[in-house]
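The form predicted alone is given below as one chain in C-alpha cells.
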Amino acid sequence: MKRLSEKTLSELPKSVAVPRYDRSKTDVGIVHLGIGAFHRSHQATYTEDTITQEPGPWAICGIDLLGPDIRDKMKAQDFLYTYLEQGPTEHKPRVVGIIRDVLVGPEDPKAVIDRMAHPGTKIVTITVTEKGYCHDPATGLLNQSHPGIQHDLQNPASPKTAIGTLVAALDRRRQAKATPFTVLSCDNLPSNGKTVEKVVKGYAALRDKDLLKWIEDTVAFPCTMVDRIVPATTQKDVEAVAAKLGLSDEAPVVGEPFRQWAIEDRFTQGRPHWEIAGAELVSDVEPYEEMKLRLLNGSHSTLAYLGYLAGYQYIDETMASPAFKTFIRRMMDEETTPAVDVPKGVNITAYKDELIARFSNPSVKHRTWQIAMDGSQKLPQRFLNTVRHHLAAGQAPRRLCLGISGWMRYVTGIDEKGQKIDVRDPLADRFKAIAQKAGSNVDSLADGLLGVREIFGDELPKVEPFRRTVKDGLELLYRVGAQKAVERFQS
C-alpha cells in the first residue's frame, strides 16, 4: 500500500478531508515541545482550522524530547498525518497538514534551541504531561533534584529537559536582545501558565541572576484550559485509518468529536486568531480549568484506579456498568459540582451530562492503565483541592475519597486476583517499598502512602476525616474489591 505524502493526497477519497491552504507558503511560528497524539488533536487542529480561513505564518515545529520515533514516522509521510474522529457511530478522517518538521531533543539539542530562538518563532506551546514540569505537585515549585534538572545546570547548551530548554531558548533571545516567544502551556495542570513560569523562573535562578531579570519582565505566560479526550494509537486504529484513507500512515491520532481550548489572551508578539475555529479567548481561564480538572480529569482517574481494579480495560466498559455510572454522576453532582466556581454561561447539568455521554462513548477505547499513568503528579490537581473544599465545610468526600484509596491499592502492584500491575509513575519505586514494608497491614499502607508529601503535602494528612474515610475505602477494597465497593455507593 501507498504511503501518505504531499504526492498521494490527490489519491484519497473525496470523503476525507484534507489541507486547503498552501503549506509551502505558511512559515513556522510556532514550536512545540512534546509532539504526542494530544497535541496533533488539539493545538493542532485548531491551528490548521485557523490558517485555512486567515493564513498566517503558524506552521508549527514539533520538538520530541524523548526520541526519534515520531519524527521518522511523521518525516517519511512529509509530516502529513491523519486524525481519525471517533464518534458514537460515525468515523471520520481528515489529514492535517499545520506540522512542518520535528526536531529530536536527544539528537541535536543545538537544532532545537536554534529553532526556538529563531525570530520567527512567536510562540513555543507545551504539552510533555504533568511529570514533564520537574516539580514538586504539593507546592509548584521547581524540583531542583531531580536529575534532568541536576543534568541541565551542569549541561546548560544540551539540556534534556522542556525546562532547561526552554530557559535556554529565552537566554538565546535574551542575548540577541530580541522578544522574547510566548510560552504557552496546554497541560492539564491548574493555572498551567504560572506553574511554568515558577519553575522557569526556579531554574532561571539557578542560573543566572540577569536571566531571571529578563524573564521576569518579559516573557508571558498565559494559562490555558485543553479538553479532548485522546486514547493511545493502536494497530487496530493505524489498520482502520488506512482502510478508510486507501493509503498508509503511520502516525495517525485518534479521539472524540469534542473539543475545548480556553485561552489567556496575553502574548507578546501575536498569535493566531484560534477563535475563528471555536476556542476561547478569555481575561481568566481559571473556572474553566477548575471545572474541567475536577469534574472531568477527577472522575476519569476515579473511574480508571476502581475501573481497572475491577477488571475493566477501557472507560467505556466501566461506564457500562449501571453501578459505576451511578457512582460517577453522583460523586459529580454531590460532591465535585459543589467544589466548582462555575463559569458565566456554562450550563453545569449539561456539560455533565455530556461528560457521561463522552466517558461512554464506545468508539473511544481510552485504556483505564493509561490514564492511571502519574498518579502521583495529578492527585493533588484532580482530587485533593476538591477534598479541601469539603473538609473546610467538616466533612470528608466519600466517593472521592473512595477514588483515592483506588489510587492506594492500584499503586502497591497487585491486583485483586493477585496478578502484577504494570505501575508507571515517577514515584513507583516509592510506592513499591512502602507497599513490602505494609505487607497485609492496610493501616500501615495508608499511613505510608499520606506520608508522601509530595502529593499530599504536610497539612491534609493530619486532617482525621480524611484519613479515616480514605482508610475505610482501603480496607472496604481490600475486603470485597473494587466493583462491590462501588455497588454499596449507591444510596
Second form
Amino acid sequence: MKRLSEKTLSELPKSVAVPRYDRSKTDVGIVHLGIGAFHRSHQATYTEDTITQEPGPWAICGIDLLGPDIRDKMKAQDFLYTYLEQGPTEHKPRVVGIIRDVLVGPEDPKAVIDRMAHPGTKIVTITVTEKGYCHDPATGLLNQSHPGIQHDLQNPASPKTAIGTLVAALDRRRQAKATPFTVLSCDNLPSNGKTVEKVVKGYAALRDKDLLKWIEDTVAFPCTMVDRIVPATTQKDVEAVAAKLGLSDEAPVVGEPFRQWAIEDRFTQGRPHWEIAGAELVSDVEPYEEMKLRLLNGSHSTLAYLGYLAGYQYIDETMASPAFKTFIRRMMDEETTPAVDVPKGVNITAYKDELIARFSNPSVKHRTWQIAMDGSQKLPQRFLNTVRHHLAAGQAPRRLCLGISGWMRYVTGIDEKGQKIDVRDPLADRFKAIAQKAGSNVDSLADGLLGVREIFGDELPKVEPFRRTVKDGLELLYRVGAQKAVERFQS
Ligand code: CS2
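Now the other one: the form predicted together with D-mannonic acid, given that the block above is the form predicted alone.
Every component of the complex follows; first up is the chain already shown.
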C-alpha cells in the first residue's frame, strides 16, 4: 500500500477531507511543545480550519521533547496525518496539513531553541501533560528538586524539560531585544496559564534575576480550556484509517467529533482568528476550566479507577453498566455541579447530558488504564477542590470520596483478582512502598496515602469527615469490590 504524502494526496477518495490552502506558502508562526495525539486533534485542527478561511502565517512546528518516533513517522509523509472523527455510527477521516516540521529535543536542543527564538514564532503552545510542568500539584509551585529541572539548571543551553526549554528560548529573545512569544498552555491544569507562569518564573528566578524581571514585564501567559476526547492510537486504528484512505498513514489520530476551546484573549504578537473555527475568545477562562476539569475530568478519573477495578477495559463499557451510569450522573448533579461556578450562557444540564453521551460513545475506545495514569498530578484539580467546597459546609461528598478510595485501591498495584496493575505515575514507587508497609491494613493504607502532601497538602488530611468517608469507601471496595460498591450508591 502506498504511503500518505503530498504526492499521493490526489489519490485519496473524495470522502476524505484534505487541506484546502497552499501549504508551501504558509509560514510557521506557532511552535508547539508536545506533539502527541491531543494537540494534533485539537489546536492543529482549529488552526487549520482558521487559516483555510483566513490565510495567515500560522503553520505549526512541533517539538518532541521525548524522542524521534512521531517525527520519523510524520516526516515520511510530509508531516501530513489523518484525524479520524469517530461518531457513534459515522467515522469521518480528514487529512491535516498544518504541521510543517517536527524537531526532536534530545537530538538537537539548539535547533529547538533557535526555532522558538526565531522572530517568526509568535506563539508557543504547550501540551506536555500535567507532569510536564515539573510542579508540586498541591501548591502549583516549581518542584526545585525535580531531576529534569536540576539538569536544566546545570545545562541551560541543552534543556530537557518544557520549562527549561521555554526559558532558554525566552532568554534568547530577550538578548536579541525582541518581543517575546506568547506562552499558551493547553493542558488540563487549574488556571493553566497561571500555573505555567508560576513555574517559568520560579525557574527563571533560579537562573538570572534580570531574565526574571524581563519575563515579568513582557511575557503573556493566557489561560485556556481545551476539550476533545482522544485515546492513544492503536494498531487497529492505523488499520482502520488505511482502509478508509486506501493509503497507509503511520501517524493517525482517532477521537470524538466534539471539540471545545476557550481562550483568554491576551496575545503580545497577534494570533490566528480561531473564533472563525468556533473557539471562544473570552476575558476570563477560569469558569470554563473549572467546569470542565471538575465535571468532565473528575468524572473521567472516577470512571477510570472504579471502572478498572470492576474489570472494565474502556470508558464506554463502564458507562454501559447502569449502576455506573447512574452513579456518575448523580455525582455530577449532587456533588460536582453545586461546587461549580457555571460560565454565563452555559446550560449546565445540556452540558452534562452531552458528557454522558460522549463517555458512552461506543466508537471511542478510551482505556480506563490510560486515564488512570498520573493520578498524583490529576487528583487536586479533578477531585480535591470540589471536595474542599463541600467540606467547608461540613459535608464529605460520598461519591467523589469513593473515587478517591478507588484511586487508593488502584495505586496499590494489585487488582480485585490479585493480578498486577501497571501503575504509571511519577510517584508510583512511593505508593508501592506505602502499600507494602500497610499490608492488609486498610486503615494504614489510607493514612499512608493521605500523607502524600504533594497531592493532599497539609490541611485536607486532617479533616475528619474527609478521612472517615475515604476510609469507609476503601474498606467497602476491599469488602465487596468496585461493581457492588457502586451498586450500593444507587439510592
Ligand atoms: C482524560 C483527558 O486522560 C485523561 O486524564 O481525562 O485526557 C480527557 O480525555 C480530555 O481532557 C478531554 O478533553
